[in-house]
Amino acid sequence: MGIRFILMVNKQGQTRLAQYYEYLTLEERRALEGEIVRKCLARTEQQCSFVEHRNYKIVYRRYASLFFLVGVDNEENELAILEFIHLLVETMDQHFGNVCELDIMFHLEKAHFMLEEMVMNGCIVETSKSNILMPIQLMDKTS
């Protein structure tokens, strides 16, 4: 298993989306999120986008007011995860039109659905934006 969790966090450190691919209790999740968010938000833009924390490698990227943080195994390729984050943002941009924090907050189910189309059990299974967005567009048409 490669990806352990995906977090979307605003500049104030508030989690807007959290998806876990391993079991952690609610208290463990809260503690882990707090530690990671503080560590990543304290870094400058001149520092690299990779941080080691506990037994995870955290790969993160900031887009506008949102930080996308992905916790992976130590063997995982950091550049591939950065590319995955970029694909996720591009996919959300294509659907929402320049995705922002409010899009995530008001359409949380769609953001989770996109993640579920892209990642299954911690493995990236889909990278085609049109294949990811097709079920969401079909749901939008029927509602």
Given for the second form:
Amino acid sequence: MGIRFILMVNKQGQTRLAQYYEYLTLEERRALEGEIVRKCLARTEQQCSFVEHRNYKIVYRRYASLFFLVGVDNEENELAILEFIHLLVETMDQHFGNVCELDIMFHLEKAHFMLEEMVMNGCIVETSKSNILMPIQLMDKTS
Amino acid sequence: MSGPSIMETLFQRTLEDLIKGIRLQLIGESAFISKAMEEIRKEIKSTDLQTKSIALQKLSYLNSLYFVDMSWAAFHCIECMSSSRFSLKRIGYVAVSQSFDEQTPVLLLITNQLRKDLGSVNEFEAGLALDCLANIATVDLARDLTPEVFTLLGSSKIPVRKKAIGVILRVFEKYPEAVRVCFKRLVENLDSPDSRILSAVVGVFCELASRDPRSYLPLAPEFYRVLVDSKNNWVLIKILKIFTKLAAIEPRVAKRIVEPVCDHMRRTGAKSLMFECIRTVVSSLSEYEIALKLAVSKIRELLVDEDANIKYLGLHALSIIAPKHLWVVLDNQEIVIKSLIDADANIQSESLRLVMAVISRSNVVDISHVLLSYGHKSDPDFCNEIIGSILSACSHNLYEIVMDFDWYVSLLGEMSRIPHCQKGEEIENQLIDIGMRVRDARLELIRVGRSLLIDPALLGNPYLYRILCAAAWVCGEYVEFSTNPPELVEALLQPRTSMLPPLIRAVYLQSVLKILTFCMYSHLQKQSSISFPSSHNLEGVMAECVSRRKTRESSDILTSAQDDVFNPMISENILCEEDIPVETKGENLFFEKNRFSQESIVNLLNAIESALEPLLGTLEVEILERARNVLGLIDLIKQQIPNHLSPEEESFSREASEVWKLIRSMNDAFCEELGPVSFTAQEKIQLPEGLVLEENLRELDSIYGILQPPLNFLPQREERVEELPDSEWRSRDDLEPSNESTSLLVEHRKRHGLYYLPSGVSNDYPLANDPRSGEHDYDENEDLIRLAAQSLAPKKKPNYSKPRPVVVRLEEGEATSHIVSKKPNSKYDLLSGVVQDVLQETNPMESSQKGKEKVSSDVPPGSKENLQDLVDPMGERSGSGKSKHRSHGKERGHKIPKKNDREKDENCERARQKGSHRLGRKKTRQRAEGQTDLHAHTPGQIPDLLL
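Okay, that's the form predicted on its own, but what's the structure of the form predicted in complex with the partner chain?
Once more the chain from above appears, this time first in line as the rest of the complex follows.
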């Protein structure tokens, strides 16, 4: 399992999106998110984007007020994950047009849909923006 | 019926309303959410699926972001999931993926729904079902739905096929038999021209191969083609990861990929791919010079990059290569050292790791000083990280890299004084360990210990208590090296010691007792030599005693000690014997220095008395006990020699000689040197024939009865010794301390019987609890000391001006921590067994090449099987025919439930291997063991040992 979870957290530390690829209980999730938020949000711009946490790594990147945090195995290529985060943001940008925190809040299911297309079982399976967005656009049309 | 439902639908809040509500609420978030939950609970019971699904959607939202429990809604999830409308179905699926786990009771109900959706002509429905399966598949689901997944693996719709590939990993994991069905089709997808399919399938193989590379060696030609042909960086990164694993176990693969990997490294503009190439080279291809050189030059580029991310990765790459090619680190030393003060904690600790990798005998002094000075400047966490690394690097393999123990001991003292230092326990262990193992370091230990004990400020820092404990023990145990013992007593009894925890305080008091004994001994010894100026033999006994303390490293001395020293001590008339050699007089330095005047002794006694008397009211047993011991001893001394202590020298009276005897025997008891004891020492001792421990204890009664006049120790001890069968207690030398302390205690109890519980039971307390008596028994039986002495033989040394002091190490073995292999993951064993099966049996498509590869993968494990069994407990699953057939048969026979059996089997096997491991390696592992065993059991043991 390359990717273990994907989190989007705002500057205040509120979770805006949480997608896990392994089952965690509510309590485990709450603890994990708390720890990660404390650890990552305190870091400055000059510090690197990789944080060792428990037995895995967190690769994160900040876009405006939103932090994108991805928990990955130690073996995973950190730079590739950074590119993945960027791809995700670009994809959302393309769909929402200049995406912001509110877009994700109010269209959480779409954000999840995109992630479903991109990642399965912790593996990145799709890296083409148009492919990722195709089903969503179809759905928007039909509804 | 329909009425309320319509009302509900009309007035139901949508998810959007809920989100807005949460943002605007004035009653507090949690109150708002619980109100919303009430609504949801009502709405979700609605018969209208639309209403229900919206309620479920809101619930999922709250669950995902606000940690609201939704396990109670499992059945509602299934209802939505079975809707024919896609949007409702999707809500149901999302809820199921999010909330179901293996224990969810209604899980059984969704199998059919999933099967139906997997077979749906609508590719999005199939996609939903696949996504869901990837998240929640259990053993049962995986088994039941394998045929559907297999069908979809060949689907003509690319998105569906892609998802089917994605789900395969979970299915294999849960139900390894699925490999037989699906594996071939999965492999075929490697040839797919579609980049999406390729990307997905390579991702799956990457995961599979990272768990068990050997099984996938036969697929190397396919992977190689992808490596050469693909233009997609995502795919290349994954493929490189696979090859990193494969090349590590198969040199021919490594040779083959050097060229393409270097090509990618040169050509690519993407840092991620370049880094992956570097990682591949440094992990698996470092023997190939071209590749290594190229990688090193790229690493250097990374290191000097402005971007913290890139720099971190550069350091990370260095740390991978450090064990194999240290020169790369040394070449970049400067950058590494500079990174120690980087703003980023990750970079700091990465560079610390690298610095530790280059540490060696020649640079340990410099590096430690540099690091400590960095430590002073940095934040507490990193400071402790630094201290911890220095401690573990220096103590590694019995202080292998430490040449100058005086330096190291003072470094330990220095560390203790760093304000943030939280490594007290480790420092404590090392101080004591060095004391026991390194004779030459004791002088410095005493000096450092003294300076720690004497500083009242340190008593305010709880992190230092363990260190102070060690310092107190060291000062008591090696007091003969002290220049000023009374000062130590003063330090040990200073008022602020009341802040210490009771057990540590007890150590302090025990040290006071030792020092007091030593002072009295020196004092009386001087007097006796004055009063019998004609007989300098006492001096000789003294000297020998000292020399025994100092040089009992060879067995020769040990045996001679039995003859020369021991007998004198038990036979009373030894004082008159003239023929004891006096050559050792030169060793008497400390005694010369430490002779005490009457006055100082009296002062010392009074000081101790006044400091300890308040402790008699304490409720802490350990403290009370020890305070009483000391006070009892002082009492005895004072009773016996008040007149003797008067300024005008009287002749050495008879009573004084009683005290002299008492003190001398106590001193002898404390003289016994404590050596490091192996963890397995006890096991190795065969119970001497005829030794019945209960009987031994029973003898105490008779001893108790025999005790006649107080202070009449020596005769009594003689009797005691005689009672023991000679053969068992060949060396009374080693028994002595316990006897001494026993009889002393017995005596003490007699005097203060009032304060003791009735004797019988409590009598054996000191014996049972006195670790020294026990240890020395083992020592004798096992000739531990001799063994240790043998291993003292100095190792080959490089040309250092000052020889490295001897470090005692034990010869016998026990479990070593670093042989303990990582736990094999039996779940994957099962999987790889089947994968190997499938790859061997079928797969005609890659005939010729594959055949070759198969040979390469199968022959070596087969021929080296035994070796592998030893080296790698997982070797069993590494592709040898035998294991495969075994697993094969079993799985065929009774599928999943037998997994447990299999696991059990493996556990047994592992245990067995470990056993043989231990036997086989005992010899070579001894050195490390000596260390690990001490570290392993010191934390528990030290308090005992110290007391």
